[in-house]
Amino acid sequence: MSYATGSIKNICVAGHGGTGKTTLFERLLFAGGAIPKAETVESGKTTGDSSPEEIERKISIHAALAHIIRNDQKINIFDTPGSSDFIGDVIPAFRAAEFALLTADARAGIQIETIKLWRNLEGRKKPRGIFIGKMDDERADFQKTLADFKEKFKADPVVLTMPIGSGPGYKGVIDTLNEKAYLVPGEGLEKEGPIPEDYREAAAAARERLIEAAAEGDETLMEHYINNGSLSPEEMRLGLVKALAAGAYIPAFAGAALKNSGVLPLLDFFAGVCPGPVDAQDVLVDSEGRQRSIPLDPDKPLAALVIKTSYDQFSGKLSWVKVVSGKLCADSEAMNVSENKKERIGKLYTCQGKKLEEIRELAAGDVGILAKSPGLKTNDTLSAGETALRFLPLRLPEPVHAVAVNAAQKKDDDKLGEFLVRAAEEDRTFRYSYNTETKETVISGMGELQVNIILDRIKQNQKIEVETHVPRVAYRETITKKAGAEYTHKKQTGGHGQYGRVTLEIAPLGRGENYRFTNAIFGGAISKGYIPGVEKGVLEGMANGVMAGYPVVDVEVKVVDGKEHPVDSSELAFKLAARNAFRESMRQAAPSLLEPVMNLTVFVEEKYLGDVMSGLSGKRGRILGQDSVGGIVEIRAQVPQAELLRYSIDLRSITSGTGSFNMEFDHYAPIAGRIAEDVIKAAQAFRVQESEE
C-alpha cells in the first residue's frame, strides 16, 4: 500500500552504544503491531540486528529500517549503530529522517557518542528529542540525567513522559500531553490509567511547561495563551507540531523499553506531533557546485536520492532510496543524473528489518528499497528527466584507521579485491585502494572494529586468508639549495646512435608549489622539438628521489644549455640525459626528506585530557588549541602521519574506548636526524625485498 506525503513520518533512533536503541526499536514495532512478538538482543532474533556479526557480537553494525502504521500515519523508523566505527550507517538515517530520537541510559547519563551525534544534528538543524531509558534499573535517575542533558547541551528539554518511580520501584510513565498514566504491563502492552495522586502536582507543572512550548510555536497561540492563561488540547497539539518542526524545543521521554513501558505515548507522539516530509527540505547542487534548497513536493517531477547500498544473499544488491519529489514507480525508467544515463526501475520494496515487502510506488517523503539495480550507488540522484542538478552527497567523515592487506594465497588477490570493493559500496566510510607509490593495497575505515569485522566476514564467507600490516607512509623528497649539473647521453650501436647533452639548474620552491619547469636556453642549443623530451626526463627523475626513492616535490627546474647531434639526437636521448642531469643536480642540492603532517581533532572526556595531551606530545604532535563542550573536550593538533598509523587503537586504550578522532592531510614538513635515517633504511629494505620478489 502506498501512503501520501502528508501521511508519512521518518524517525531515526540513535545514541551511544548500549543505551537500548535496538530494544526500543523492537518494542516500538511490537506496540505498533508491525511484529507479533518482541525479541531481546540476547536472543539474536531482533528485527534490527539480523546479520551474523550483529547476532554474535550483540551490537548494531548496520542501520535497520522498519515501519509502523499508527493513526493512519506510516512511521518509518531507522535503528542505527551506537559505535563511532559505524557512523557511516547513521548519517544516511539522519539525512532521510525528519526527527531524531537520541537514547540515553538513566544510569550513565549523556555519553560521548550521544554528544557527537547531537553536534551532527545541530549542524543539520534537525528536530530532535531524547528518550531516557532503563528506568527500571538500579541507580536509574531521570532528574539527574535531565540535569546532565541541560549542562552538556545548554538546552532545557520539555518533559512529554515522566517516570513513576525508578529502579525496583518503577511503575510506568505519565503522559503529560494527554494527562494519563501508562503502567508497566505484566505482559503485552502497557495499560492506561489515571495519574497517581502523589504525581499530579509534578505532572501539572510539566504540562504547564508543555503549554508554554506550544505557545512559542505560533504568534496567534502565544497571544491566546497570554490572554487566557492556557491553550485547548487542539491548540496545544498544533503549537507543539509547529514549534518542533522549527526546532524550538526538545521533547524528553522516559521509559523501560524492555518492559514495554513508555512506548505507546512515544508512538502517539511520532504520529501526532513529529514533523513529516512536508516540513522538510533537501539540497541540490548544480554542475558548478552551487547549492540550493528544495522543499519535499509530491506534485513536482521525480527526484530521489540513493542514501545507502547493501547486499542480501537472496535479493542481491539493494539500493535504499529517499524520494524527495514526485513519486517513484516500479517497472519504470528514471535518469541517473550522477552517471548521466537511464536506469531501469524494477521491483520496489518497503521493509521490516530484513523482510522485504513489495510495493508499486513510493510517494515523496517515503523511504524504500530498489532491488537489482546494478548501476546505482550511494549518493546517486534519480530524476524524471535530464538535468544538471543532483543532490548534495552525504556528509561522511574521512576514515581514520588504515591497514595494508593482501591475500595469503596469491591466487585469491582478485577475489579479495572484489569483496573489498563491495564492502566499500555498502559503507562509504570504508575505503579500498591500491597505492601505486607504496605498492600496497590499503583499506581504511573509522576504527579497528569496523575494519576487522569486514575482514572477518571475508574470511568466514569466502574462505580467504588475509594478511595485514601497518601501511607504509608516502614520504616525499625535496632540495634545500640551488644546484646544477650536466649530463651527456651517448650510445653507439651501429647505424643511428643516441646523443643528447642537457645542462640543468634546480632551486627550491615554496612548500606546496610542487614543480615548475622553464626552458631558459637562448641561441637554440637544444631544438624546441626536443624540449618536451627534456621535461619528460625531469619528471621521471622526480618520480624517484636520490635519498630513499620517494617522489620529489617543490623544485624549480631550468634547462640552461645543451647540445644535440644532427643525426643521432632524439627525444628519447634528451629524456635520458635530462633524467640523469636532474638526479645529479639533486645530489648537489642538499636533498631532504618530507613527511606528511595531519590535522587531528580528538574528542575525549575531560578526565582523559591529560593522558591524551601527553600521548600527542610523545608523537611529535603540536597542540593548536582545545574547546570544552558539556564535559567533552575537542583537542586540535598537528601530528606526523607516521605517528598516527595505530592511533585509533592507542586512543581506545587511553580512553577505555570512549574517545574518537578525525584527521585530514594538511602539509609536508622536513625531517632529519635519526628519524630520516630510519625512513631511508626502511625504504632500502623495501626495495631489496621488492627486487627479490
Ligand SMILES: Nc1nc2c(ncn2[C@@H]2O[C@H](COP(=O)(O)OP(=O)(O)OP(=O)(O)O)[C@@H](O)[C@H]2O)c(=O)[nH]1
Given for the second form:
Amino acid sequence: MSYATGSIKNICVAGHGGTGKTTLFERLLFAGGAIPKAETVESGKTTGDSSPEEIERKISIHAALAHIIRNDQKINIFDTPGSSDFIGDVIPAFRAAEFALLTADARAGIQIETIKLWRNLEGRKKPRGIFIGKMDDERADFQKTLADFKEKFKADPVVLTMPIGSGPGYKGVIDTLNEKAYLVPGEGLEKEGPIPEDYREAAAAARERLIEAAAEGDETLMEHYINNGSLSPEEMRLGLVKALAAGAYIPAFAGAALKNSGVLPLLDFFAGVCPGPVDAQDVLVDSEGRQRSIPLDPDKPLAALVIKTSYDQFSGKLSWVKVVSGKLCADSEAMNVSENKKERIGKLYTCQGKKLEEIRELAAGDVGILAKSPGLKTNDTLSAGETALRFLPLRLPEPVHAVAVNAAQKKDDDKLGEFLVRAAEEDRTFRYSYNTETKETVISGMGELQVNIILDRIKQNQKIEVETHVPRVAYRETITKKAGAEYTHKKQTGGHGQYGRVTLEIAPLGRGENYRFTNAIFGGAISKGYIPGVEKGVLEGMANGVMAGYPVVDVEVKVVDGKEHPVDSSELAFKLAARNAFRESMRQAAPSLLEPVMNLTVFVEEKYLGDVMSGLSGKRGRILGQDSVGGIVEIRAQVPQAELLRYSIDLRSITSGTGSFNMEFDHYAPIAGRIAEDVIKAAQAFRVQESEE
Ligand SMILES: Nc1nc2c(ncn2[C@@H]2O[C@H](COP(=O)(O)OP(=O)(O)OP(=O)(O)O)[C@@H](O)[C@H]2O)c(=O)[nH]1
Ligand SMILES: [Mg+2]
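Switching conditions: you have the form predicted alone, so give me the form predicted in complex with the named molecule.
To see the whole picture, the full complex is given below, headed by that same chain.
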C-alpha cells in the first residue's frame, strides 16, 4: 500500500553509544503494532540489530529502517549506530529524516557523540528533540541531564513527557500536552491514568511552557493566547507542529524503553506533532553547482536519492531511496542522472528491519528499498527524464584509520578485491585503494572498530586469510641547493651503437611546485627531437630518489648542454643519459627527505585536554589553537602523518573511547637526523624484501 506525502513521517533515532536507541526503536515498533513481541538487545533478536556482527557484539553497526502505521500515517523510523566509527550509517538517516530524536542516558548526561551529532543536525537545520531514557535505573536523574543539556547546548527544551519518580521508584511519565499519565506496565503496553497529585503543579508549569512554544509558532495563535490566556488542545498541537518544523523549540521526553515506558506518548508525538515531508524542502544542484530548493511534492516529476546501499543474503544488492518529488513505481524505468543512463526499476520494498515487504510505489517523502538495480549506488539521483539536476551527495567525514592488507594466498586476491568493493559501497566512510608507490592495498575507515569488523568479515564470512600491517608513509625526496652534472650514455654493441650526452642543472622549487622542465640549449647541441627522450629520463630519475627511492618533488630541471652522434643517437640513449644525469645532479644537490604533515582536529571532553596535548607534543605536533564549545574542546594541530598511523587507537585509550578526530593532508615538510635515518633504513629493508619475493 502506498502512503500519500502528507501521511508520512521520517524519524531518525541517534545518540551516543549504548544510550538505548535500539531498545527504544524496538519498543516503538512494538507499541505501534509493527512487531508482535519486543526483544532485548542481549537476546540478539531485535529488529534494529539483526546482522551477525551486531548480534555478536551487542552494539549497532548498521542503520535499520522500520515503520509504524498510526492514525493512518506511515511513520518511518531509523535506528542508527552510536559509535563514531559508524557515522557513515547515521548520515543517510539524517539526510532522509525530517526529525531526529537524540537519546541520552539519564545516568550519564549528554555525552560526546550526542554533542557531535547535535552539531551535525544543527548544521542541517534539522528539527530535533531529546529522549532521556533509562529512567528506571538507580542512578537516573532527569533534571540533572536536562540541566546538562541546557548548559551544553545553551537551549532550554520544552518538556513533553516528564518522569514520575526515578530508579526503583520510577512509575512512568506524564504527557504534558495531553495532560495524562502513562504508567509502567507489568507487561504489554503502558496504561493511561490521571496525573498523580504531587506532580500536578510541575505538569501545569510544563504545560504553560508548551503553550508559549505553541503560540510562538503562529501569529494568530499568539493573538488568541494573549487575548484568552490559553489555547485549545488542537490549537496547541497545530502551533507546536509549526514551531517545531521551524526549529523554534526543542522537545524533551523521558522514559524507560526497556520497561515499555514513555513510548506511547512519543509515538503520538511523532504522528501528531513531528514535521514530515510536507513541512520540508530539499535541494537540487544543476551542472554549474547552483542550488535550487524544491518542496516534497508528489505531483511533480520523479526525483529520488539513493541514500544507502546494503547487501542482503537473499535479495542481493539493496538500494535505499528517499523519494523527494513525484513517485517511484515498481517495474518502471527512471533516469540515473549521476550515470546519465536509464535504470530499470524492478521490485520495490518497504521494510521492518531486514524483513522486506513488497510494494507497488513510493510517493514523495517516503523511504523504501529497491532491489536488483545493480547499476545504482549511494548518492545517485533518479529522475523522470533527462535533467542535469541532482542531489548533493551525503556529507561524510574522511577516514582516519588505515591498515594495509593482503591476501595470504595469491589465489584469494580477486575475492578480497570483490569484497572490498562491496564493503565500500555499503559504508561510504570505508575506503580501499591500491597505493602503487608503497605497493600496498590500504583499507581505511573511521576507527579501529570499523576496520576490525571489516577484517573479521573477510576472515569469517569470506574465509580469506589476510595479513595486515601498519601502512607505509608516502615520503618524498627533494633537493636543497643548485647542482648539475653531465652524463654520457655510450654503448657499442655490434651494428648500431647507442650514444647520448646530457648536461643538466637542477635547482630547488617552492614547496608544492613539484616540477619544471626547460630546454635551455642554444645552438642545437641536442636536436629538438630528442628532448622528449631527455624529459622522460628526468621523470624516471625523479620517480625514485637517490636517498630512499621515494618520488622526487619540487625540482626545476634545465637541460643546458649535451652531444649527439649522427648515427648512434636515439631517444632511448638520451633517456638513459638524462636519468643518470639527474641522479648524479641530485646527489650533489644536498638531497633531503620530506614527510607528509596532516592538519588534525581532535574533539575531546575538557577533562582529557592535558593528556591529549602532551600526547600531541610527543608526536612532534604543533598546536595551532583550541576552542571549547558545549563541553567539547576542539584542538587544532599539525602533526606528521607517520606519528598518526595509530592515533585512533591512542586517542581511544587516552580518552576512554570518547575522543575523536578528523585529519587531512596539509603539506610536505623536511625531516633530518635520526628520523630521516630510520626512514632510509626502513626503505632499504623494504627493497631487500621486495627483491627477495
Ligand atoms: N535499565 C535500562 N536499561 C536500558 C534501557 N534501555 C536500554 N537499556 C540497556 O542499555 C543497553 C544498551 O541498549 P541499546 O538499545 O543497545 O543501546 P544503543 O543506543 O542502541 O547502542 P548502540 O547502538 O550500540 O549505540 C542494553 O543493555 C539495554 O538493555 C532502559 O530503559 N532501562
Ligand atoms: Mg543500537
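Whichever C-alpha set is largest while still superposing within 1.5 Å between the two forms counts as the rigid core. Positions refer to the first chain, counted from 1. Here the structure is a predicted model, which means the values were calculated and not measured.
Visitor: After core superposition, I'd like to know whether Thr176 moves between these two forms (criterion: C-alpha shift of 2 angstroms or more).
Guide: Thr176 C-alpha, core-superposed: shift of less than 2 Å.
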